[in-house]
Each structure stands twice: as structure tokens, then as C-alpha cells.
Amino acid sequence: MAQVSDKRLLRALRGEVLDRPPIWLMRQAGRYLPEYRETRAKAKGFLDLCYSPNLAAEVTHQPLRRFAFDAAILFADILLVPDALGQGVAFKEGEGPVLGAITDEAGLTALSLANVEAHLAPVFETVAKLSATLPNDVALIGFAGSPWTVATYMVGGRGSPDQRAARVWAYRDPDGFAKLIDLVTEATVLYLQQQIDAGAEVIQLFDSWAAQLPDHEFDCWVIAPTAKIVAGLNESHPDVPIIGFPRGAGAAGVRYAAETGVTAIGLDTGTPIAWARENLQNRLPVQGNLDPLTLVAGGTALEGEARRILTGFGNGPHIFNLGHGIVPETPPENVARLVDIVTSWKNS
């Protein structure tokens, strides 16, 4: 029988209501830390950083040396999956990710699952290094982008405010677009299974662009592929919890929570606490949802919002996090203050 871990994050994901919630932050390793910028300069480029196990493990450790986080999240990127499938991916200064856009079913012939695991082997090595070196009370989170969000970059060739290219393809040729989604889904299951085998204790699925879809499309391109990933991971690794983060899902988050099988759901900044408590937290653990810009502002805004969230979710299973990732201009001292507020909190 597998031993049940007493790590705070894993306890919350089992549905326990704790004296205070665990805390970790999306993008807790990143440009807001000067030591990250120094390490980043040692790599030839961003992808080289992701594929260099020593550097990626170092970057993952950096926030833990400053702050008492209850979890570390693997340093990688959601676009490593299309890179492994054979789509050209590059990160350009001032532009972000740039991909060779795939705009129709014919473009799928350039993609293949054959080399996914070998291509991503350096990431699995990073996970193994982290599993062996993290503090005993810190949980290790692996992650991937959810198929819809990853596909929007693959089709659009870059980030977009409205994911127009992917949405148009999905409307014009749903069968062809489904083949892309199925391919990304299968690659993601392989990717995450290997992360778990290497030592990841929790998985998070990032669906950062879920907000753009109407109900039927949300069901097809967000809920259905996420459910396939969860089912695949549950079959191979039934004891590993999965956090789904359908950013901007709103009321559709209720269906997402019920139909995907995720263990917990991440909440974006715009999700009302009272609504989430009534419609989500009574069913599964919730994670979130401090506005990242309060971390930039600091002071009374940060303290008031943090305590409002702690109070609002304190009677149910809760993981303290942001409603999206830390932004680069965040002062590290504000992160330290937030962690102090959360770790010193006592639920009444």
C-alpha cells in the first residue's frame, strides 16, 4: 500500500480543511527574481533553459530559497509539446513564442508522436533532479498546457488576444481540428506520465485561453480533451492528483469540474469567492485566486485581498495561489509579505 504523504499541498488535494492553506504561485520561478535573470543569461535561449536539466532545476529551486512555499512547480513551458511533435517553436525577445503555424488538416502531416518522449527526456531528467533535492515538506508539481490552449498557439503561430485562427478552423472543419486536438491530447498524456514516473507528485493542466469559447465549443475543445487526459493519468497513476485551471471559464467551470474528473480546480482572478464557494468548493478543492497586480501594488491592497481570500475559502479545502501568473515587475519583497500572511494564518 502506498504511503499517504503529509505534505500540506497533498493533504489539501485530498479534501482536508487545514489550519491554513498551502501556498504556491503560478510563475513563482521567473523574471521578477534577479537570480532567475542571472541563470537565464547562462542559457543560449529560453528553450535551451527548459531543456538544460541543471539550469531548469536551479530555476525551480530559486523561489524556495527565498519563500516558504509548500510546492515547487517544474520550470518548463506549455509549448514544449508542439516542439516535441515536430512543429518549429522559437522564443524571440520582445515577441514571445513564434511557431510555424498549422492552419489546416494537411499541416498535421508534419507532426508525429514518434519522438515525443525522447525529445522531452531532458525535462524528465529535471523532474528527477527536483524529486531528489527538494525539501521533504515541499510537493513537486508537474504540468502541461491543455490541448485547446496549446492548439491556439500551434494554429495561430503565436499568442493572440482572441485565438481567432484556431476558433475559425474549429468552426470550418471540426473534424480536422479534432485530429489536432487528439494528437496534442495523446502527446500530453505521454508527457505527463513520464513526469510522474520521474517524481512529479501533482499535475496541473493550464487552459489559459478557455474563456474564448461558447458552451458547445467549450465542451468539445476544453472539457472533452481534459477528461481524456485525466482518464489516461488515472489509469496509469491513480494516486496522483490533477489540478485543472480553465482560466476565464466562469459558470462553465461547474461543468468542467464535474465532467473532466480533475481533483481540484484553479480559479482566475475574476471568479467571485462566494459563487466559487457555493458552486465549486462544496464539490472539490479550489485553488486561487489573488489578482497578480496586488502583488505589484503591495501594501494594504495586498494584505486586504489576501485576507479576504483566506477568510472566504477558509471553511473548505483551499490552495492559496494567484488568479494567473506572477508578472515580471513584481517586487520580491511583496511575495515575501504574501507568503508570511498565508503561512501565519489560522482558520477559525
Ligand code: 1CP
The other form holds:
Amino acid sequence: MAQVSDKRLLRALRGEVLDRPPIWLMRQAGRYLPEYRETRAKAKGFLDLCYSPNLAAEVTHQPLRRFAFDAAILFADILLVPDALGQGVAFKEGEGPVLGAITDEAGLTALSLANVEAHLAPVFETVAKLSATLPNDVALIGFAGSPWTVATYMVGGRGSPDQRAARVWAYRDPDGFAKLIDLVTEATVLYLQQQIDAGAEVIQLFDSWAAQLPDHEFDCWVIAPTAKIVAGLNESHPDVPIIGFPRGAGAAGVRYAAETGVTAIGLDTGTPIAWARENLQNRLPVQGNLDPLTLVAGGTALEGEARRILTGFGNGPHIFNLGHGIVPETPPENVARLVDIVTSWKNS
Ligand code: 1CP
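Right, the form predicted on its own is done, so what does the form predicted together with the named molecule look like?
Expanding to the full complex; the earlier chain stays at the top.
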């Protein structure tokens, strides 16, 4: 039988209320660290960095050398899945990701599951390296984008403020759009199973663009595919906890928590603490939800908000994190200050 881990993140995910919550931060590796920018300059491009196990493992380690985080998150990107499906993804300097947009069912013929696992093999190698080299008390988080969020990039061809292209296709031709979602769902299950086999101890599903969907769309494109991924992973790897992050879901987060089967739910910056305590934390562990911009501001704003979250969620299972990723202009010393506040906290 698998041994029960006493790593702080895993204890919180089992529902334990701890003396202080575990802490890790979304995008804890990245452009706000000078050593990341240095490693990044050595790679040919961003994708090359993701597909080079030595470099990807190095940037995953970098924040842990500076800060006492309780977890490391694999360095990769949610858009590796469309790349592995054959869509062709490029990261242009200063512009973000660019993909050859697929806007109707005919476009799906360009995609195939056949090469997904072989294409993503370097990522599994990164996970294996991390699993062998991380400190004993640090949990290793693997991740993927959720199918809806990944599809918004596949259909739009780039990031967009309102995910218009995917939403229009989903309304115009729900059956065709469902085929795209099913394909991404299947690829994601394979991808995450192999991350776990290589040593990932926790999985996070990023649904960064889950806001703005009406009830029926939220059920079809956010809840249903997430539930399929959770069921697939539970079947092959029943002991691995899954954190779902449906950013911007608001009150629909209650249905998401009840119906997807996720172990824990990530809360964005705008989620009111008292509401989340009563509607979510009473049923499952919650993660979040410090505004990443308090980390840019620092000082009393950072300390006040961090303490408000620690106090607000201190009586139930909680993982300290941001409500969205660290932004590049964050001073690293503010991250050090935050980790200090959280790791010296004692719940009363
Ligand atoms: O040039 C660079 O160095 C690129 C910056 C960068 C980084 C550091 C990108 C491009 N991706 C990443 C890494 C990354 N992306 C991680 C690594 C682990 C960590 O957290 O430390 C993770 C988990 C992601 C996930 C990701 N990628 C998401 C979901 C989380 C979120 O922030 O909402 C999304 C939406 C992406 C797409 C993406 N990757 C990169 C860019 C510029 C974008 C587009 C964002 C947008 O549309 O606004």
C-alpha cells in the first residue's frame, strides 16, 4: 500500500486543519526572477525551455532555493497539449502564444492523439528529475490546462479578453465544438497520467478562462470535461489529489466543487472570503486567494491582506496561494516577506 505522505500540502489536501497552511504560488518560477531570465536566455525559445528537461527542472528549482515553499510546480505550459496534438504553437517575444486557429469541425482533421505521449516525453523526464532532486518536505505538483481554457487558445489562435471565438463556435455548433473538447480531454488524461507515473504527487487543473459562461455552457464546457479528467485520474491513480482552479467562476464554483470530484478548489482574487468559507471550505479544502498585485505593492498592503486571508481561512483546510499568477514586475523580496508571514503564522 502507498505510504501516506506527511508533506504539508498533502495533509491540507486530505482536509487536515494545520497550525499554518502550506504555501506555494502560481507562476512561482518565471520572469520576476533574474535567474529565470538568465536560464530562459540560454534556451532557443520558450517552448525549447519547456522541452529541455535539464533547463525546465532548473527553473522549477530556482524559487525553492530562495523561498521556503511547501511545493514545486513543474515548469511547462498549458499550450504544450495543443502543440502535442499537432496544432503548432509559437511563443512570440512580447506577444504571447500564437496558434494556427481552428474554428470549425473541419479544422479538427489536423489534430491527432497518436503522438501526444511521445511528443510530451521530455516533460515526463523533467518530472522524473524533479521527483529525484526536490527536498523531502516539498510536494511536486504536475498540471494541465482544463479543456475549455486550452480550447479558447486553440480556437482564437491567441489569448483574448473575452474568448469570443471559442464562445461563438460553442453556440453555433455545440456538437462540433464538443469533439474538440473531447479530444483535448482525452489528451489531458494521458498527459496527466504520465506526469503522475513520473512522480507528480498533486495535479492542478488551470481553468483560467472559466468566467463569463452562462449556466448551460459552464456545465458543458467546464464541469463535464473536468469531471471526466478527474474520473480518469481517479481510476488509474486514486490517491493523487486534484486541485481545480476555475478562475472567475463565482457562485458556479459551488456546482463545480460538488460535481467535478476535485479534491480542492482554487479561489481567484475576487472571491469573498466569508462566502467561500460558507459555501466551499465547509465541503473541501480551498486554495488562494491573495491578489498578486499586493506582491508588487509590498508593505502594509501585502501584510494586511496576507493576514486577512490567514485569519479568514484558518479554521478549515487551506492552502495559501495567490488568486492568479505572480506578475513579472514583482520584487522577489516581497515574495520572501510573504513566505515569512505565512510560515511563521500560528492558527489560534
Ligand atoms: O517568455 C516567457 O518566459 C514566457 C512567460 C511564461 C511562463 C513563465 C509563459 C507564457 N508560461 C510560463 C510558465 C507557466 N505557464 C507555468 C509554469 C509553472 C509556474 O507556475 O511556475 C504554468 C503553470 C503556466 C500555465 C498557463 N499558461 C496558464 C494558466 C495559468 C494562468 O496564468 O492563467 C495560461 C493561461 C498559460 C498560457 C500562456 N503561457 C504564457 C503566456 C504569455 C500565456 C498567455 C496568457 C494570456 O493569454 O494572457
